[in-house]
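One chain follows as structure tokens, the form predicted alone.
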Amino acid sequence: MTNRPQVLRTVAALRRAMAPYRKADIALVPTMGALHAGHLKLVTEAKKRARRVVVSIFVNPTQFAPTEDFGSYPRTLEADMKALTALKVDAVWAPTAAAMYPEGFATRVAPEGAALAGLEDKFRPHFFGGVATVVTKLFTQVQPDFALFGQKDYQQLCVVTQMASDLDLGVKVVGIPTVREKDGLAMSSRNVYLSEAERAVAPTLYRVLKASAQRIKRGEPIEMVMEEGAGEIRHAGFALDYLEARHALSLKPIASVKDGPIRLLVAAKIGKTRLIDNLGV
């Protein structure tokens, strides 16, 4: 019978478990659980980079606004453990909220730069402070050599990469390409919220990103392409938050292909489900 990864619930237990691992490289895959094929791809990539792999599972309350889905966010620990056992993960760091934010906790990380790009931060102003704080804690708790994040949350990847560098956390942040369903929809734990009709429409976001990237490569004006893409997304039934062409590294607005590498980013709501996606040009 395959051995299950040890599940660690307290910082003290985590540190005891990590001590012998430090003789080898350690890779961390931070997650909020409800694991899907995208998460499992991160784990397989982690195993290529390090002899020891730790997966964190923590639904972080500080990155949810009161109106968001913290209470209903899918929690599937037993299924997650089966998947991680099959991949021979070494340990699962699954702390309680009290372990992460004990009584009297009073310190926050306040990122700037890409965290203030006017994308996710415009619609979820609480989000990156919560992400930066919890990821800093995860990095200092596990002390990994590598940390793997999916590119689907592209702005988050930029923020975490900058933060790890700026704070000298000693972690190499690795972005892994988005894993998609056969019809192009980016895999996400929140996809389970979609009704059958909404699920049929959801791949529109990726189709628009692909078509827009191809048009920009052909030399069509970025502003026009973005405007027409936004119209197509709205016509499909989405409430669009943004469809933007940004510099792929700084996330600053970009007007021409001459301004640097381009990343197209989109966020939109269909029904009650908010989806995000992105694509390089």
Given for the second form:
Amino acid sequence: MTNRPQVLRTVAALRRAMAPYRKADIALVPTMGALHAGHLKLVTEAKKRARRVVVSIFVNPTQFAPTEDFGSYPRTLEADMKALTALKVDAVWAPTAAAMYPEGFATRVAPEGAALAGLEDKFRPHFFGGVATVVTKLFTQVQPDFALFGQKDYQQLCVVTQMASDLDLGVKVVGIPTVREKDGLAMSSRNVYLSEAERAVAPTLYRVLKASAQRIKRGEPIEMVMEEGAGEIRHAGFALDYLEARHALSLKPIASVKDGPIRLLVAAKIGKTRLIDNLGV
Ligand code: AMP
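Requested next: the structure of the form predicted in complex with adenosine monophosphate (the form predicted alone having been shown above).
Then the entire complex follows, led off by the chain already shown.
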């Protein structure tokens, strides 16, 4: 196929391919593949910001716990390449695990601040160290001017934004609103795990977020709204990890709309599948 993006598997090949791109702006879209319309929105937004667009596809083993789904995570490289060809992406950075973590690899970036907010970090303590380390590597490998991340993973977006600034990585991190299915369910590579019955109740998370945001905006007490929302999510059959109202920038607990912009964040398991979502008030 013509215009198929070049696929780069080693750091040396990436460096060679990137050299001529450096005359213009470069945008990076980091992904774990199994691309859906949410990822593709990041790519189209990247194209608006930079002449050259690189998409990375790497299922990063260090952000999965041994009990999680690293082995079964969907891998759909051929379909991903078709979609990225249609969008005229310049290059796909798909390192092998050995290229990313060579024998003897012994360094880890340990983010604090938003990474210790007591949300995802409480349930996936390994996660942000894994993400921060791999994203630092992706940024230094590709050296993009922009990097696009989804608001879908809101805490991750906060952590990466802070890290790029703290470490002077020279990358502007851009957050893109969540792309949803018609019924409100946030698109996710993990939605393929849902049975028909689970898929039917999955939009409860977004429904509760939306209703809760409206109630908080109207002045109802945050604690009560969160408690009732949690009840509704559990009643629908989820095992709830958290439903919380946090300061939208620091992710610290927040008691009132007067104390700053609020973000509602939720994580819950339906059957074996863990879903996350969030919404601004
Ligand atoms: P992942 O492949 O799940 O690691 O996601 C790669 C990037 O796509 C991350 O920045 C995600 O936040 C973003 N993303 C995932 N799902 C969506 C969505 N539904 N809408 C917008 N961005 C998304």
